[in-house]
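Listed next as structure tokens is one chain, alone, in the form predicted alone.
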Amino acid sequence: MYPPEFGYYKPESLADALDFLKGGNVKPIAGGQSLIPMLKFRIIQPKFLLDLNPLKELSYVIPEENEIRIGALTRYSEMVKSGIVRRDLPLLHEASGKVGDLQVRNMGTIGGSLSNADPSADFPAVSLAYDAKIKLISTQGEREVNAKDFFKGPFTTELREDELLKEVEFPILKGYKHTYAKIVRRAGDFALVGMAVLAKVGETVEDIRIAYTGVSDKPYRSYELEKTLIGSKPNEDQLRKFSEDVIKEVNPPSDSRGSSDYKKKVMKNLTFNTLKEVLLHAS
């Protein structure tokens, strides 16, 4: 299908580009790995494409004292290469490392990832793993949302029409496990059942923050099950239980990567397997 007419901007600024979204009726694009289809498919029809892309400003990875900042139009292969991100965020750079392909990565930005919200997409669930911090940016200012409240539902964010996505803040979590996990039905495919886990293991359990994409029509995070494994010295029998028990908080939406029967049976062995790995191999 052909994308319907659309008109083109290419902001000189910030200020610039954020002065051209209060037309109403803009889309911001920057890798375009998913605008581009939503647009083909007329998913969306927008006006106006604002060009994110001459905006260099946005681009960085720097470290704080107890936090990452990272730029919204960083793009997924430049986390891959960053030492910080690396050495400070290792689930974020393990996650980078496994979307799509190399073109993929090469093009798509975590600002256009998280602001696009796709239920299936990698990142709103590593976010959320990580409770980041996700700063947006209008002509009134600027205001700063948690990760949990980012995301409302398919496709849809805190995000209001004239801002944009300026900032991603990680916190670095010292001493902590990680891993990023997905089931795929091709190499480079959206994931089936994602799951992004953080724990920090001693003699117990003292933290753990597991996160799911493609489960429920936004990322989604069990809060209280997590309590459940806290101050616990977890065996099989306790991660087969949670991972029966996740599966009854979600109703993954059926399509053509499979039915939410199957979804929900990918994700309890994918839980029960990836716990095991991480909370038992680190005991």
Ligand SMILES: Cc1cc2nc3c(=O)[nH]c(=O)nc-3n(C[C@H](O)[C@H](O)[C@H](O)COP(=O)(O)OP(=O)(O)OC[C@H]3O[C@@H](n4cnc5c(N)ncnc54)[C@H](O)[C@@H]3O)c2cc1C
Contents of the next structure:
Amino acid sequence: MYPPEFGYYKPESLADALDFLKGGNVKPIAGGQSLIPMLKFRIIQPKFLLDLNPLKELSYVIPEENEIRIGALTRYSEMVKSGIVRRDLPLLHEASGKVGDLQVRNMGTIGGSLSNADPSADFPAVSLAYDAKIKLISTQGEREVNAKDFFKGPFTTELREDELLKEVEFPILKGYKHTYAKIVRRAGDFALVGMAVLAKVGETVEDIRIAYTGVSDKPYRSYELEKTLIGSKPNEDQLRKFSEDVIKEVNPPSDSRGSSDYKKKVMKNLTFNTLKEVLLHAS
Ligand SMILES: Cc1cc2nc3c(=O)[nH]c(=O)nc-3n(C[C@H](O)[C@H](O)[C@H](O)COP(=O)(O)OP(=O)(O)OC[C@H]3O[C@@H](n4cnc5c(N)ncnc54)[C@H](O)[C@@H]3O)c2cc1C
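Now the other one: the form predicted together with the named molecule, given that the block above is the form predicted alone.
Up next: the whole complex, starting with the chain shown before.
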């Protein structure tokens, strides 16, 4: 299919891009891995595309004392290659290597993935698990939104039409175990169900964050149920109960990847097996 006609704008600076965005009916394009298919299917018909690719100042991984700042235009493949991401954000590193195929990872960006808010995408769940801070910018200034409040529904976020996602800030969580478990129907596909886990485990579970993709109209984190594991010395019975309880909290949409019931069964088994691996097996 051919996309509808659109104008193209190549900004000279971030300020120029934000100024152009103010005109309305403009869609920023980063890696184009979701935007181009949406144009071809005529799901969106913007008057202009605003190319973010010339804005090299939006592509970076910057370590601070307690957090890592990642620019919106940073590509999955750059996060896979980054020694800083591998050392300080191992969950994000693992998830980056599990997105799509090599071509998607070479083009797709963190800013594009979060702004797109596909209910089956990997990074939204990972950003929830980390309690990442998402920084937005417009000609009116900058604001910061917690990942928890950023995702509003399918393909819908807190972003206003005149704003760009500028940066994502992830805390460095020392001494945490991690895993990103992803069930796919075919290699390189979106998740049928994906699960991001970060856990600090000593004699008991000191902290745990569990976030899912593919099970709701937006990424889902089991805030209340997580608390039932904190302070406990988990065993198989407790983890089995957790996996039975967590599926009662969601109503996965049926789609081409599977029915709602099937996704719940996958979620239950994935939860039990993943938590067993993270919490009961020595690292
Ligand atoms: C074959 C295939 C397989 C895939 N598999 C997976 C997978 O397994 N897991 C997964 O998570 N994803 C997968 N994807 C989607 C992929 O991750 C996309 O790269 C991502 O969804 C969008 O990032 P992008 O940089 O390409 O953004 P684009 O496609 O350029 O843009 C996506 C949306 O975000 C907006 N946008 C982009 N950047 C910004 C910004 N900085 N500020 C504000 N708005 C912005 C655009 O206007 C658009 O609405 C797959 C895609 C393909 C084609």
